[in-house]
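Next up: just one chain, as structure tokens, the form predicted on its own.
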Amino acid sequence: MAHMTTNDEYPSRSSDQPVIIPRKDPVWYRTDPPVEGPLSVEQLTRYDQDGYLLLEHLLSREEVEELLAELERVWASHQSSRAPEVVREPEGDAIRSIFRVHQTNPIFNRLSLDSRILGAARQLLGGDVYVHQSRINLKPGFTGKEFYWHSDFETWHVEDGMPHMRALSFSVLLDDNLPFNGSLMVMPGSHQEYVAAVGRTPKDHYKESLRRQAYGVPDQNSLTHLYRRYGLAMTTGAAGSVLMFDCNLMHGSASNITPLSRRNVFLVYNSVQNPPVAPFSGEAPRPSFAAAREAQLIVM
């Protein structure tokens, strides 16, 4: 895939003052004829408006049990691993995330090819897609730490060189995501505004940011503006449900101090028409386990 140069339409971390930039890209990339897939027009319209959509009970109990057993096996087998794709909590040595699971594990690879998920990504992004990032997120009972408010696109744009907002994430819920066990919070509609953060990106920032992000984090005044305009929603759902959300949706999650685990699989799809260019930070791109630099076309 050729990497063309492109203008920076969403500059961030380049000023000492935060700026909010209106979205310049579509959310739902409509085509003529439309890309066929599993989502109804009503679902596509709701996603376009809110920036997220919960597909309840998409997976069967048997599918959830298989995925959860594999997640537990992968988690156990990586306890002593020092591979860079194994990310640990900011305090202590507990595993926070394991990346690139769609490439290293046949069961998670099969999940990334599931037409119920992949087809929805193709519908919304207007055609062929590839996996930009995959990971399992482990938020065990009592000890699972928070993920602070952020827009994924801000990092993918600044640190990975993703030019446009033509990507989305799927969170496959393998535990019941409840209001009190660290479920994802979102600001519905906030995907229409881009918060340009302050602070220059340090070299090899990903080594710390995957554990706890310090740069690219929205400031409190911008978050307050988004809250007053869009409000908050808690994206709860039963195990087997799948949450899909836009790359620029403001979201975060609190620590899990309950006895109940919250274990999810994340799959990020980017349009093949939106290939990464040189990172807009001016730094070297993050490694491929965090952000695929070349599209490997997925065939359904």
The other form holds:
Number of protein chains: 2
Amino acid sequence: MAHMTTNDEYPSRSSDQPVIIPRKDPVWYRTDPPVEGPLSVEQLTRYDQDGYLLLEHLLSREEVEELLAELERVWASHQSSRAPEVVREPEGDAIRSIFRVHQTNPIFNRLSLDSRILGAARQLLGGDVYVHQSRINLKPGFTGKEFYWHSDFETWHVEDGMPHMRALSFSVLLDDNLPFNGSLMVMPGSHQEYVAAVGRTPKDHYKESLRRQAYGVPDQNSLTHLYRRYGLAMTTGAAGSVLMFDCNLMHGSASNITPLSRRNVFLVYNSVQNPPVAPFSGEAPRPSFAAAREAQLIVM
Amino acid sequence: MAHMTTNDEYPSRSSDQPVIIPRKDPVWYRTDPPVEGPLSVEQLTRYDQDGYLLLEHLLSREEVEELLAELERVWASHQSSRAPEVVREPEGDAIRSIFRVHQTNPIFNRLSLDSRILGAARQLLGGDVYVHQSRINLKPGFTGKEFYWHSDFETWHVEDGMPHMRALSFSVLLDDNLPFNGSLMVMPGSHQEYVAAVGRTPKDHYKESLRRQAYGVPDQNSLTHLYRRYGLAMTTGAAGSVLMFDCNLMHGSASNITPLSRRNVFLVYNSVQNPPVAPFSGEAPRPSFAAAREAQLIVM
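Right, the form predicted on its own is done, so what does the form predicted in complex with another copy of the chain look like?
Now the full complex is given, and it begins with the chain already shown.
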């Protein structure tokens, strides 16, 4: 009965004025007894405060090399693919991301079940989770494009119908992320505020938005507010490190003109207590390669 | 007689194949007796090796504030200007740079004569110099565009007819240059190699090239060679610092999506021994606001 209608706790793209709404959900979903897992209380506490955590050198060099080889293999085999999972750069035909790799590829599937990652997701989200989205990304050298500031949750809420903030992302770094090759910038603590964007969502927006941002983009005043309050950090780390961050953390990245590519595997977990409902945009949901429509429990 | 014809020591944009030519000119033009000036032998030696030097906190806070106020005043007064000195962003009408400010504005003129800057130029270039180019730049927050890798000398040689590498630039930082707001990246030592670009220079190329780079751009293989040999450094520094760099240093900058603008005054000095000749492109030279056509000695 409670699920017959779902209140929109985080309205966005429904007004001409930007609004900032305080977060209404926990970041770290504490349970009693606590969910066991790889993160220490200190790490959980830091994540709770900052909205992100870098797990340095989580993967061994051998694991990185195996994942890199697989990423390159999948990349090469999709060069002329017209599958919707293959998303290309706004200018030109270069592949930007390949989605749903945790279901289509045994090596990335295994990674999505790795206890160092899945276990951390379970600890933070307070129990069972499923993969909301997975993809491999290549931000190439010389021509890597910037990715403007955004909260993932804004999109997942409006376009996918994710009702609450009970999801998080893991970026598995397969190249060194340095201050100058387009590494992710975050506003630590900004996950406590939700920036509702102005405007409406056009139909089939995802086809364009996965390539280039246009709707759901935070306004400059709100970003300036967040910056003044929380500052800015660049999340650099060696290959094999894993960056985890909350679904509502404000993040973005500059362009990459260095010769150094930045490849990663991206895994998003959502709590099984937080399954998607009808998108709050009123439009059809994005296809399941971009956002799983069912909370498929992962059996560890 | 020697100046009747000028050999092209650094041919570029004249072949379909990129070529790397070793530098044929000194970096630090040592004289006997040495030219007196503000730089120590250690600083001169470091500049000679790296091709750049950051003079931290060269200007006081009061000086920075005066220059900033003047920059903002000039900026505001040129909003609707159609003068060719006012160069706008490739997309939209926002001003990117205003040129020739050392001649049109008393405060920037005084800066171009400041012994801390002019004296350093004289020391490195071995005597009398003149201003080849001056401009004020604003790399705005949120929307600052990347500036791809280039050697200034390649353009000054091909499009302005500067025969030899005997010039250098000063970027007077009026905002903090941080790792994440589009600060200049350099390849230290790369000033020892000249990357000849492929293709030809179109007529009136400058109108477009000051806004957006297209010709004279180094190829990816040459950049990868330079990167492997010299690595990469980001030139961060507090407002009031001055970055000086050789005319042939490979440099570029990423986009700036942070709320922090990056404003600076840019001054280029050339030796009076190195006056411009007819451009090696065979085309008409760029107008004098972008590149002085006469070596006008500065009397200190």
